[in-house]
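We begin with a single chain expressed as structure tokens, specifically the form predicted alone.
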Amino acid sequence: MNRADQEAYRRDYAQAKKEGKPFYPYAIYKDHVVAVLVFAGIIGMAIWQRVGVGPPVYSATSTFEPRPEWYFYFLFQLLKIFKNQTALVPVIMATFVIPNVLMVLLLATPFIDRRAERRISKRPFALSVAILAFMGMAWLTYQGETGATPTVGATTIPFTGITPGSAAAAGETVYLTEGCSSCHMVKGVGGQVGPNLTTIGTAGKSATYSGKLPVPVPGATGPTYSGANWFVLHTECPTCAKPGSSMPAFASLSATDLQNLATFLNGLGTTYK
């Protein structure tokens, strides 16, 4: 704080402090005031909204949402952000990270804006941190209360076009059994980790690799590759596809399947929806 702002600041500090009124019983009042009115509050929204008690828990269901209480949706959203990376990683980004880091932020804004001036108007940076954080929070909330959960681990996603017994019959199978589903959705069927698959068949992708795939598939040749042939390279080595992806390699798989699964993606948003 320069010397201008310092005086500024001793002459409103002895004008109010001429001007105000002492803290006791004044300030002391009106603490007891509002401290009432929010208890009273609170007592009146428990009397109002009163919480019921649902059904018996029955222990064999496989249908059951929990959802944590509503003061908890934010992280319960966040733990749904990042949901199907490992084991840990949503617990740690979620609950840790994430909350940690923001509480520093919050803590630190007083030492970046160090401004004598109180009143709100005339403080933006500390104006803007709490808009952010409350607007924040209520998204997260929001979406921690009506975002339904995706269903990780379907044994089947209700298509149109796909005839039994078919290559893309075959090729739902593979996405659906070999863990396509825990990073991939497909018409609100699995994760969130990687992009939503359900019209991937309409993105054209198109690449060009000169290398050797790791598993031959019989007429999946490049240099280029495009339609079917490039999900059976991307499935392959999604580096030689799209440099920088990080999607693990499915080099494991059979020609036949991979083929089969080329074959079921390409069609998706075209063919079979």
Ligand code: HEC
Contents of the next structure:
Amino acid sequence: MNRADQEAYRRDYAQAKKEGKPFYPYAIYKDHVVAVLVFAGIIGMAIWQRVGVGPPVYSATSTFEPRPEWYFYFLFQLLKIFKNQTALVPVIMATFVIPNVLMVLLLATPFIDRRAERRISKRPFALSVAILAFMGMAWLTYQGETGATPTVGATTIPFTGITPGSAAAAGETVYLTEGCSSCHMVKGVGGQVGPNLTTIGTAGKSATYSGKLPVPVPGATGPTYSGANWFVLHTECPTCAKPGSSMPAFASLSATDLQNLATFLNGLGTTYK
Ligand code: HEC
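Moving on from the form predicted alone, kindly provide the form predicted together with heme C as a structure.
Entire complex below, previous chain first.
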């Protein structure tokens, strides 16, 4: 901008300031009217389309694919770039550090680049940064859309000591298909919502419970439940075995599944490693 342009701008601005309407209350009033109209439109469409409530959350599912709406795919994909470390690092990096560093850079841009030139063609650096940022987001969005499903429920855990066809092998299958590994880790595989179960068989669990079991399992008759029987009781009714437990109950498993699962869990860390 040359000096004459600056003068002209200052004149126009002073003129507008003298004759124009003040921000408060005119602009504020208009903003409120538009905001109310937008909200009324959204509420109206929701009522008109009778938007329903989805099915209730089933926290123990092993088939759920955690995926955000498409416009969050770029953030979602960032999470996957920082995988294979401890659970918190990817979350902190992808949801906090990187977005905030970029935001701060964006806010700092007017202070870094103090030239008066505003024409895009005269600002190749800013233009390339903007293009790169959009290309990066587009690429991450594409990757998030087409990338492989993240595996929450593990499909295999390498064990020694489990013979194919045995009760423990059947129990391991129950463990994997029921989604236990979405919350529990065994030998480095699985989630971290619940405690690590790699050596849970050595914990010497025992409880006294005099109520009835939701699913009667032969051999598991109270009031004292220890060894494999504690695992039967705990799986069917976590709070019966551990008052105050926050684990979901698996009372819809069959007696055989419960027994096999208990055999498997009771040997973790001793027979099955
Ligand atoms: C939604 C997450 C979740 C799922 C799915 C889940 N658990 Fe848990 N589990 C927990 C939590 C949380 C605890 C700790 C509860 C407490 O003590 O308050 C726990 C505790 C346990 C314990 C006791 C550990 C201890 O040290 O006391 C065992 C054993 C266990 N779970 C086995 C299983 C098995 C087997 C399955 C699959 C049938 C399963 N869990 C599925 C969340 C889960």
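Positions refer to the first chain, counted from 1. By rigid core we mean the largest C-alpha set that fits within 1.5 Å across both forms. Every value quoted in this text rests on a predicted model; they were computed, and no experiment measured them.
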**Study point:** Core-superposed comparison between the two forms, residue 212 Cα displacement 2 Å or beyond
**Key:** no
Point to revise | Core-superposed C-alpha of residue 41 shifting 2 Å or more between the two forms | key: yes
Point to revise | Rigid core superposed: residue 254 CA moves 2 Å or more between the two forms | key: no
